[in-house]
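A lone chain, given as structure tokens: the form predicted on its own.
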Amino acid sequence: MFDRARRDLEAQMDREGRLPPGQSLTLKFPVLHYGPSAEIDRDTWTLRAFGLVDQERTWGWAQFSALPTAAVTCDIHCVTRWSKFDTVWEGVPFREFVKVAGVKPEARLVIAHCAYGFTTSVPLELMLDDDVLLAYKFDGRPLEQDHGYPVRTLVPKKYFGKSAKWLLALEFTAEDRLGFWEQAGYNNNADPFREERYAGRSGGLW
């Protein structure tokens, strides 16, 4: 009965054009990352903005959480073929963060730097969309450790590997660099609806 209900909902999402090709609906929230889950103390956590900014700057939790916040309801799609629908997130809209980061006009890319040296990049233009957050809550509660506590990026229009867990710094740059998963062969553009899973399928640098 439960599996039939899941399949019915999946079929509905497909009819509505919300299920990307090759994806399956999940009602769970799978945990996928390379290596151990990072243990970060929110009280000592900092977020650094550097690169093409007027001046490098660092925010502690109190400063960061005082920035404007918003809630976003969105669908998320993992390159490993699961999709989760109508997820609810809260955090700092990236477009609000840019206002205080002093980003220079020549910046084109945002590279997220995270625990264990993980990086991934997204075009700045896309990061300025209304649904992009520096998220610290999921479903009304602080992020769980396995899902990126205390802060992660949320970039719903890309496969979920572009929504980087355990965020520590944001680098603004004019030139792209392949991140952790992209160096391992995953597509750098990562559009779920174009099924850009692996490099070689419109998957070069921007």
Ligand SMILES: Nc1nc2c(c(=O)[nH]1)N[C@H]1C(S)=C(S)[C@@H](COP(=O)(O)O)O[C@H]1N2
Contents of the next structure:
Amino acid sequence: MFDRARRDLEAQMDREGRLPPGQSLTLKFPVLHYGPSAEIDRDTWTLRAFGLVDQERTWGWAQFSALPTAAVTCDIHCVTRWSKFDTVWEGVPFREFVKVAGVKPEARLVIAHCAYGFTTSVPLELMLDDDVLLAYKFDGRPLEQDHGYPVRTLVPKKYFGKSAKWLLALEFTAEDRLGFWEQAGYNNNADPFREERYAGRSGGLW
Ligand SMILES: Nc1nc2c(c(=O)[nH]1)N[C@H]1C(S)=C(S)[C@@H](COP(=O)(O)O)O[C@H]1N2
Ligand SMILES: [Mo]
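Next, report the structure of the form predicted together with the named molecule; the form predicted on its own has already been given.
Whole complex next, starting from this chain.
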């Protein structure tokens, strides 16, 4: 019965053009990361902006959570082939964060730095889309530890591997550097609708 409902919804998403090629729908919320789940205390957590910024700066939770917030409903697609539809997030829109971070005009890439040295890069231009968040709530509640508490990036237009959990810093650069999964052979452009899963002949540095 449960799988019938899942299949019906999957077929509907496919008809609506929302199911990227090679993906299947999950009704659960899988947890996927390399290494241990980071345990972060929100009261001592800080978010740092560095690289091509006027001045390096850090925000504590009180300052960060005082920034403007927005809600985003989006579909998420993992490169390991699961998709989840109509997920609801809240957080600081990245484009609001950029206003207070003093980003220099030469910046072209944003590299998210996370607990345990995980990194991933996304072009700044795409990060400025209105669906990109520094997310701290899922389904109206604070993120669960396994999903990136207290703050993760949310980049709906890319495979979910670009949505960095346990975010600690944002680096603005002119030159790209491959992130953790990208160094392991996953595609750096990571567009689910073009099925850019593996690096292959293209999909390297920007
Ligand atoms: N810090 C960190 N963030 C990460 C990862 C990771 O290994 N470490 N894995 C990525 C991958 S491949 C996916 S699919 C999503 C999974 O997020 P979830 O566990 O909330 O579903 O996190 C992404 N963010
Ligand atoms: Mo993933």
